[in-house]
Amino acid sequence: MAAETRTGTGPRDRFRAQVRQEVKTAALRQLAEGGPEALSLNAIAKQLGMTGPALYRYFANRDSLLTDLVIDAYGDLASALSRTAEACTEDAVTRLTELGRAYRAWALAEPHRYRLLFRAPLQGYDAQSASLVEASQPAMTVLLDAVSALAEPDARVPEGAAAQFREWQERHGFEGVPEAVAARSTMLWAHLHGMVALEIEGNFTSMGIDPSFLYEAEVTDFVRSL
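How would this chain look by itself, in the form predicted on its own?
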């Protein structure tokens, strides 16, 4: 039994993992229904038949629960992108195009989770903490790999920006990625995020425009420009 506990596979560990998952599932429902402001540990505890103090044994506070939800969301997004990249073996153009589509599909399927990734969910919450930045790296790695197969590695990058991208790569372990590839990948992400963010907030709907055509054109034009 002691050995099981040390390896994290004992009954107590499994029970703790199960409760934590139930808490996160309930929290995601709250987020989907009312956004981050609706997140209430006391309400979750009541829903799960627990006391508030009992719930705090699993999550110290609301911020720690939010952090787990953000890390999970980054992991799911990275998995969706990785599956797409692995399935597209035809050519680099198809791979990057499909990655753009997969990014939008995940955001539309999980809008409440997508919002958690790219905006501070609550005032005072550190959305750029080291753990969250680290969690975001796998998805960016997929994008960097796809862009590197198409982008010109020696393309000129303004010196100030090149120095910043070199520092960013060194800080996060993206070794061997040309500054031009890092810059183009970041620009692509900015383009895709802008389109997706406008879509999930209903801005295109209010204009009577189907954004799918705009998004496809944006992805196609960007891929052709590499």
Contents of the next structure:
Number of protein chains: 2
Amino acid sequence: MAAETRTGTGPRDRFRAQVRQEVKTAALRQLAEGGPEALSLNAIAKQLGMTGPALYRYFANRDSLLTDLVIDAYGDLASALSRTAEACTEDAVTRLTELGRAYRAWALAEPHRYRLLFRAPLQGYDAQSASLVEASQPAMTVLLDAVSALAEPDARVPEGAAAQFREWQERHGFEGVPEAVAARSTMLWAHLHGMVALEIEGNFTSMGIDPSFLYEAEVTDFVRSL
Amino acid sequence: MAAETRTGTGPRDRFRAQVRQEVKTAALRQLAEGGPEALSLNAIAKQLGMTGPALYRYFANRDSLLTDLVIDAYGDLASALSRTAEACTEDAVTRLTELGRAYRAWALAEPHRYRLLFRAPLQGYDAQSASLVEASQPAMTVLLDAVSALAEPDARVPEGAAAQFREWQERHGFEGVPEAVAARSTMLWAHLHGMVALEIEGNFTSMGIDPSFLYEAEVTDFVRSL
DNA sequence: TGTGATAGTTAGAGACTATCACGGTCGCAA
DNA sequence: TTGCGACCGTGATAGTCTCTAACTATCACA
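Since the structure above is the form predicted on its own, I would like to see how the form predicted together with the DNA looks, so please show that one next.
Up next: the whole complex, starting with the chain shown before.
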């Protein structure tokens, strides 16, 4: 399969990597303009000055390109979050607050990529989904760390749920964290996602409301609840 | 335009209405199986025993059919919620709690329709979007009522935001409700949506976690915060 | 300098949305 | 009852898309 990513070092491999990158860039532009349905391999190829079928030398198919974009996006989100966490040298409360803001900021800056991440990550439940779940972990790690600095580790979690969280943590190497912290982190994620998802889909715009202060309230409420 | 919905009463109009309904039913089945991308007018027509172009007598185009489905779905959600609210004769706390559960239950029962509602309701910002926003109001009304029975009406809301909520309420006839209640209701909606959206996209499944207890915690936390 | 892997092309199958012109049919009014 | 007009459904067609196959040109490297 010529469409696989073999990481060689010859000039041909470097050329290959560059074209792949150009394809992805063009794809992101298309995504930003017309949504994921508008992503057309044909159009991308034309933009890069080649014919449609040439792209299949670089990506096995449309889904494969999308998967690549998703993985990149997870990486970007994670590094944006961890940069924020590291830059914030103050107390744990402001660090978590800043993290919440950074989450929204990233989503608003690149709504099409955010949508790509959390809209239907597992459309095909096959092999790829495993790598997608894998790719989503670093971002979760940042959240977990920030929450665990604040949450009381002994809050009670129903036994069944606790076991599920323990297993999940073991599977992904979050083993130092109490289940209560994992549960609270997941709820924080859900809170942030709820606001952000409604916002980027235009629900607040259509209400004529600027959700900034709602989001702020959301974050501070959560931090206070820990 | 033959594709418009003229509401006459002759036999021809009744036939027309029935075919439109059959088309929508087939569309929902397709949607449930393969997601919104899989919705194919061609396939629907074949299922109903006609050729593709015949469908254009009933719906102007693919988007028009989808818009119809969205409006129907809003109606269904609203009536599911209001049925729950009316059936619950107990105190305001359990009524709001039941409402939260009903919201999730509807979304889990028909994830494809829930997705249709909150995924990209305003893809084209033109005339249709107004009717979509209109269609989403009844469900919001139920939430507002249930929250206003509990929330303290004098909680402070930043002045700018308060003005926005006042305008929004005026536009849609929610005028009896204090702005603080509107703000809290919106946050409740965001909470519910956050959990539900993550759940129906399979994020908890891929974590191996049953989010039921998280959702319960979500709802009770919110009710307690009022 | 020759050879094999790779990049890109054209042609084409099989989907799809959507438009058009045509013929059949049904309802309704004269 | 009859005739007309509105409406339904069809086949043909344009234009889009993904993806495959066969072929050619080119480039790296031994």
